[in-house]
Structure formats: C-alpha cells, structure tokens
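Given next, in structure tokens, is a single chain: the form predicted alone.
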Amino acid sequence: MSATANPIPRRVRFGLIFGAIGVTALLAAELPSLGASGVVADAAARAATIKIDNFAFAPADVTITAGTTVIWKNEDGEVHRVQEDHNGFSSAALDTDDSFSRTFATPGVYHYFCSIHPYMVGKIVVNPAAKSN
C-alpha cells in the first residue's frame, strides 16, 4: 500500500472524471457556433434571436442557414421597428417586449434597420441549406 492514500474510491474518481466529459460534450453539441461578425444559428434549432436594446441590435449581424426564422425582441425602453433595405419585410411598430419573426428561406444578404432609428442598422446572412443524401 502506498503512504498517501486517496480518500475517493477509484471507481467514483473514474466515473466523475467520465461523468464531466459527457456533459462537456452534450453542452458544446447544443452550443450555436460564434463566428467573428455575430451569430451562427444551429441549424437544427431553427431560430436565430436579435435583442432591440439601448438602441441598438444584438447581434447585428447574424449568420444563418435557409429555413431558419429569426426573431427580433424589443427589449428597450423605446418604439423600434424593423425594415429591410429593400422593402423585402417590415414588422409594425414594436413596443416594450414585442418581438417580430421571419423565416428566411432564400440564401443571400439581408440588410436591415429600425425605420423610426435609421442609424441602428444590421445584417442576416442566409447559407443554402445542407442538402441531405
């Protein structure tokens, strides 16, 4: 026998060690990707979401895949309203905790601001989505 002696059984240090390895991996697997200019929405989940705050969108620009709706929540103290660029979609005047949706299901880029605060601007870049074998 060895003259320290480890207080926790190895079959219990074995199964602690395994036990922060499974939830590590099943977090990072239901984690959305970060990329460099805002969000990329998994596209299992199929739901991207932009905070309205401090006069401002969070992210702004936002990286998604066809057939992802995104969802933008109006969590500021003011009126905001959110319009494409080229009148592609408009939501009404959102209020405190309004939100607006849209389903993007056309690649490209979708420039984006709020119609009553021009300087509050923001992107959705829509990637085709994965086709299946």
Given for the second form:
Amino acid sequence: MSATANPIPRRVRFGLIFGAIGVTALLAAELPSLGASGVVADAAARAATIKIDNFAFAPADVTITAGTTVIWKNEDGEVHRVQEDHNGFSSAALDTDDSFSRTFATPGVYHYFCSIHPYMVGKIVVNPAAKSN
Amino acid sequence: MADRDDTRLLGGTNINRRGLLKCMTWAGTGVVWSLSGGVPRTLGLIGSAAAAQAAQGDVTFVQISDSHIGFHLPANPNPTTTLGEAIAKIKAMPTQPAFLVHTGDISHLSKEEQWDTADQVVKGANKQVFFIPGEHDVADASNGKAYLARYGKNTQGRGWYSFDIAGVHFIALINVFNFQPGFKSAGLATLGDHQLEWLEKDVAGRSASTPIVVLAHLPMWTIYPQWGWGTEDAGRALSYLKRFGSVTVLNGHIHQIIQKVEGNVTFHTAASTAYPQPAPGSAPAPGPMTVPAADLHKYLGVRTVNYVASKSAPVLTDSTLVA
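Output the structure of the form predicted in complex with its partner chain; the preceding block shows the form predicted alone.
Zooming out: every chain and molecule, the one shown earlier first.
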C-alpha cells in the first residue's frame, strides 16, 4: 500500500513530536521548511492504489492529500465499477485487470460504491496539501 | 380442436403457432401431453370445455439467461460456444418454442461487438427473442444508453415493456438501474417509482384469470442480501400481481436454479449459458465459479415454459447443456 494512505495528517504528527520534546516555540518557526520537505515527499508518492478483489475495495478507507491520484485496479473475476455516491465521478465497467484512476484536487470526503454491486463501498478522505493556514 | 384465430392469439407477432400444438396429441376428450424439453408429462384428463381453455392458453417458450459474451476467465473461456450449444439444444427440442426470452447479461461489458456476437448466435434458433438487460448490459460509461439504443426500441422508461401472446400477459421489468450505495441488505436492486406506477396501470384492467409472466434480471425476492441478490421494492410490484391466479416470475443474475412459491406466485431463477456462481453464502464472494471443464455443462442450461391451460400454472422444465 502506498504511503499516502497514512490516517494521521503529517502536520499533526509533527505537532505531536515537537510537543513531546517541549520545543513548542520552535514549532511555528520550523514548520514551513518541514512542510516544504513534506511536500517533496508527498509528490514522490502522490498515487494510492485500491485493489478490487472478492467483491470488495481494499483498503476501503483511504486518506490522501489533495493532488493525489487514486488508482483502482480490478483484480477480481467479476466486472466492477467505481461511482461516487452523488455521481461526482464514475468509471466505466472494469473488466479483470482493468484500472480506473482519478486525481483528487479538492479536499473533502468522497464516498463511492460499485454501481453494479452496491454493497461494495469505499471512502476517500482528501486532506489539504497546504501545511498551515 | 377449437377454432382459433392464430394471429390474434399471437398478439400480432409473426410466429407460426401450429407447430406449438404438436404437443397436444389428443385434446378434446382425453389426455393432454406436454412434451417439454424431452420430458413427457401428463397434465391430466380434460373435458371439452377445459380443452378449449387449453387451446386458448397453449404456448411454449424458452428462457435463456446470462450469456456473458466477452467473458474470458477460466470459469468459461468461451461463452460464445456454450451459448451456441444452448441454441442447438433449443433447435433440437421436439416441441419447438414459439419464441425465446433472454433475461439479461447478454454481454459481459456492454460492448457492441459482444451484442453482435450474441445476436448472431441466438439468431440460429430462428425465433423471435424478447430481451431485458442485466447490469452487465448497462455498464457502459453512459449507463445503459448503448443497450437502450440497440434493444430498447418501443419500450417504456428505461426499457420496460409488456406484451400478450396466446392469452398470457408478459411483463418485462428492469431492475438493473439506480442501485443505491449501501452496506449489505441496503445494497439491493430497485425498480423505482416510475416503473412501478407503469406496472400498476399495465395490469389494472386485466382479468385475474390472465396468466402472468414476469421477466426480470435480478431476483424479485430477497435470496441473499449480503450479495445483493434481491430487489428492494419487489414487494410493491408483487402487490399489484397477487390478485392474479397464476404469476410466474423468471429471472437470471445468479447463474443457478432456485425456486420459491408464494401463494399464486412462483419464482424461478435460471441457469446461465456461460458459467455457474456459488450457492448463496457458500463462498466468500459471488464471483464466477470455476468447475472442472468436463463438468461445466452440468451447470449451464435452458428452461422451457409450457402453458397448457390458461388458468393453471405452466410446466417448467430445466435442461442442462450436457449433450
């Protein structure tokens, strides 16, 4: 699984680390440069892959930063589709080994399902790419 | 035999009905034999009045389903061949059906070339075919536009229609659109208000003695909600039909034969012509079931439906594709 699926936003993790070592004042000053290096790291891994197998999306819940491309790959023996609950995006029928990808530019929570097998559901949480403000 | 107007009884379709009556060796004073799928059955002694009714309601048709042309995995690398075998089986039937119904998933991926292949093979039976879509036939990016352009002429809404043949009223319902996202039992198919309102009107003026055949792709009762094998608002559809003396519901989708009786309504899921699927709950997921190649034909089949008397339920015979 891609590193972009980490459930804890990077900013929060840094906050925890600096808070723990008691350098609270340093946090504000250091964040921009740390943030910059974080962006570089994100850019190298701005793709997340979701496998479709056994009539399920795996992982079903994925957290990414804005600008990340999500790739759904159908590794199942059945045709599946990927459709946002309010039809914000939709794939065509994905045969075995077919893929569908979409880049999420806008932060938010995106619920989707397989419009052929509607009990197959998943969620993409898109966090802002910016580190502060 | 009672005098009949063949054209009227056939609802205007161009079928030669005389061939259908070959099964009736002796109608009027004796025993009616239904020779269906090679299995002869006695349907009981009848008097002349009943014989007249039998003539009114006499029709044989064949259901095929889930051809999945374009499927290519080990469960059946060549579904075109097995569809061809199903058609050969139909052509060899001693009682030739008046027409065929295909209850959906003609194609695997809603592609014109897959439908072209299916149509070419099915044409070999030389019968009129009534189609409804499966979810695999409306899986194009435009959500069914391609299917409806090709097969949906003269239909209502998103492809539903009804017709009458030999006194039997056929209703083709579409439950492969408008799936709503949801976990488990919520993820069932729907017919939708628009179609249900149409259905209510479609049957409103009809005599309760009219035999009804309902065609649908997904099951019209909840077989296994964990796999989405059911139709959420099927109960409302059936509420419009329960006053009829004989209602036969034929569907596909689950690639295996399961039957259920509820009052005057009998439900029958059909075998596929392509590949089997696991029994409800017997596998982690309902995907194609790969069986030894030598056994595949035992899981595939066609169904003959034979009406002999308009007021009694039809005789259904499922035949496998074993040679």
